[in-house]
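Shown here is one chain on its own, the form predicted alone, set out as structure tokens.
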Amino acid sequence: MPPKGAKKAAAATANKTLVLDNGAYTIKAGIVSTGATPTYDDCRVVPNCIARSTRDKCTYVGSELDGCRDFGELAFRRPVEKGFIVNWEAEKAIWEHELMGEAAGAWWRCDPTETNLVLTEKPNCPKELQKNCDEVVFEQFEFAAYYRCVGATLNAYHAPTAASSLASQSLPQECLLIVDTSYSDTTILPLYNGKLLQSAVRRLTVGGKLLTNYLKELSSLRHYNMMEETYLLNEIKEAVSYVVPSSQQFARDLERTWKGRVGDRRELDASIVVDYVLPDYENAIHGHARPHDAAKSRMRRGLQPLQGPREDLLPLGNERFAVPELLFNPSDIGIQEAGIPGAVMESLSVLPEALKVGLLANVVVVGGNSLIAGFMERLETELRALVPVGYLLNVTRADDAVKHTWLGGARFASEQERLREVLVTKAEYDERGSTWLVKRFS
């Protein structure tokens, strides 16, 4: 049996690192070698879920969902709630399938005992959940070495635009304000020299999951019962949603999509209202949107022709912009929180004036909700109205809003000296235990 010192040295010399951005909706993962120059192409994105179909009785783990041919009434089991891993039984099955099984492929498959792990988490994670995570990583997977950190801090190791390429020569960036609007929630995270300013972190409960659920409720109330069609409604949300430029435009668009009262019907604005052709999962797996046709939208299944193609249409009017509006006005459905611009200003209000100036000059938006059409323009417009006139405001979306955090982590992991400073080896964990590790990473 080798001495402890030899064991530590062997673990510390692992020359490849698995960078794992473990999101609630998707897992972003990739292997990074020491001294390499990682790119977005090195990152693999897989669904972070186990889905079971009530129709064909099949169970789909992670990327197997891509092979599903019938998304109707899929029941999802997601191991991450509110950004935190709460179901390790499911998460462990997904990791084993996607990172160590045949689904991983030769490039992404890893042997944990010969691999370091950099794992992201949401801020303010309960200590018991962190302790569970550490125990699974070292006692069940037995990774050689491990570093757990708040995912947003890794963005400081990657400059989002060519304009800021000079800053990337001295990473981490000095001042960086991350707006992370993802599946679970939206968080405002100010960073200084790569360190999270904990007192200024702000969280909104509005995320992609809430938006999809709200669209399900609206569609079920006005058209068909869609409460079990989570996958389909999420697909519709991503395809047709847009953010209006201002609150005034929101009111105008509401008027243009109003059908009017009984006896005083109005023509709907065809530039806003669309008909979404629902998939039948026989001839079509995915639906599509097309311009609104009043005659066709009035047809019911029983009135459709017996011969030829049959269609189910879901007319979408104010749902297109009322759903993503919750990111800016959560009070529309009774959530007593400020929107994203208000949360940004709340975060900055507790910081010194000099820091505010630096952070506002470098605001980077990540997360899938930022891909909604019109989101960035609305965010910048509303922030500009709240920020003092003399301040420089620079708001940019990451080159790849979904993989951006992963790439920052990959660049961090590729620098051996920097990585060695933060890694904890399995030998150290075995010697000192999980309570010490929680304190070390805090």
Second form
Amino acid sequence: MPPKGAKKAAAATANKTLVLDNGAYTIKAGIVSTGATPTYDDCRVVPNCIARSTRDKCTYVGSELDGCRDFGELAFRRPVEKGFIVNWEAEKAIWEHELMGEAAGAWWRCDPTETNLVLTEKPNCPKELQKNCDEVVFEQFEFAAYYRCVGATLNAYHAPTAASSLASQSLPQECLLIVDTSYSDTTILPLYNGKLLQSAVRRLTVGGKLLTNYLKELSSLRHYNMMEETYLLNEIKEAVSYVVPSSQQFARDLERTWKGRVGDRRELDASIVVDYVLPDYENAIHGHARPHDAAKSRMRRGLQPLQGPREDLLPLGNERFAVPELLFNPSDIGIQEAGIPGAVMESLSVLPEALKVGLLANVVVVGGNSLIAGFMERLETELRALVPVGYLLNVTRADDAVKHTWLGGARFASEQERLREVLVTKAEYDERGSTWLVKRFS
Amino acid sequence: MPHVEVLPNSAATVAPGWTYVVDTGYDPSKVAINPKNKKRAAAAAPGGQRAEDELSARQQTAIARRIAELERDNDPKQLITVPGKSSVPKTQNARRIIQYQRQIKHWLDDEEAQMGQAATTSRGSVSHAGGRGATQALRRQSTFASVPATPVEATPGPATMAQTPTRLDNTFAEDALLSIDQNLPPPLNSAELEALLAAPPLSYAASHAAPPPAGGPPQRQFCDNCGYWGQIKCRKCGARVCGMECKDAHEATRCLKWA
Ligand SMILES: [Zn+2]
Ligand SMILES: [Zn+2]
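Mind sharing the form predicted in complex with the partner chain? What's above is the form predicted alone.
What follows is the entire complex, opening with the chain shown before.
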């Protein structure tokens, strides 16, 4: 019974689309209607994890974490590993809870059978995982229609920053180089008319997860055993990290934070070294940093005052800048990869000259690591030094580094014609199967 | 309170039979005349280079293990069950996929194994067009292909141990870029552009950035304990420390931890 499919397929696309930027750390999600003008406010950010506390014996799914009051020894189960959905049992539970269940609320909740899905993925995803994903989307969730693509490509559908308003909204930017420095890793993605130049995609192992784990390892080695305190160390990383402007400044700051030798002690530079006041999860859920105080710091080893609040302090010196430095020098811990600027140049090296010129003039950075103080300045300085004189170099951070890819996807999904071209309906899937679909989306 | 434990400050027990030396490169003569170290000198003298190589191989393994640890997304020892009732799988496919408890490592190993097979079968075939994609995709082995699997992570199937990275197209930017003067670049060649847009994705392993160029500054070395410059090399594990104080702490904590 062959001819049944085709016409039904076109009719079966809905006029509401769930745009889902499914990150390892957070899900960025929102419903977009055709013809709408979506904004960042239409995007909801939800932890993509199931967390379990051995202390209050509670399990938190996704946004339920907002209600958590004790992050001590909180363990996480993350369905996305290295950027790819690996554990569908957990991902399904989180999607059902956040996108279709109570937690979504009336505004965000969707009925998949009446909704299209635009789902992002990281580049270089193993085909078997893509196939699993497609099968779950259609066979388990039964979305009306579906499009899966590398998230970064959707950024081409933002109007260029300095654009004339004359530029037609429906055209993707011609040349766009996305640097996506997020939780799982950092990827370099050159785009031409919204299409990924696959052979030039490059990836750095270093992402937010590795930075948090590194800080956790260093703090546990140098001060307290904090190996079970992932949540806290992530919070500390976000609060105190900074990227030094240059390797000369790196050397200077390293001197200023060194204790010296026995018999030749140096005073720690309190403009860099901070004491992080750890939360006790009774009076305070979150900690905070303040300038280092040697006297108070000495007190922390068992010499707490009998009266007044007890304080646990974590001193942070070179950790503040040596941890995010891995984005620029992965070899500092033995990762045999160039830093972000080197990886950008390596990516461009396999492309023709004219594309290089176009891409360097439009470099856009997305992802949470770009929010670390000093990151953009360092990236631009180092890139400038690698790019030949006379080339135009434009490096900007997205207005909202976390939601930018989502908004690009939302803009893409708001134009019905464009969306129709790429969507595959459930009927088509039922007819042709998942092997066909993986090919179709590649 | 978060879970914090005060760590032992420094146990300061020096393991017998080995010492720290200032790392100025390997110098067998110094070892030979060191009277405190006769036994070691005797052992090291004939096979000094080999001992160095063994240390460096062990150190490479340790570094790879540590990085794998830092890269971990989920702790396989932590079992967190999905709370409440979630919908039942609607098809057999869905059931199978939802029940998978594999980690990403297993999927990536599968991918590598399949690519290896594809490369073997296509070798010798004259068709160049089809083979090019595979070659391109294989251009770089994962830096971490050489991480020895811990028992928990061991994947059945072909092991990819200690392969040296192979790079077929490592033309690092500089030469090409520097040769350009202020003139406009040649316009895009449409055939070339078509080929680029049609290129298949690289494999995950092949997508990793290359090491920094050989001519660049040498790898920086840090104290394994405090993070200051590491000028002294531990002869047992190859890690660096900044001085005697951190040497003691290193021995008490991390020496050979990832070996
Ligand atoms: Zn030290
Ligand atoms: Zn050692």
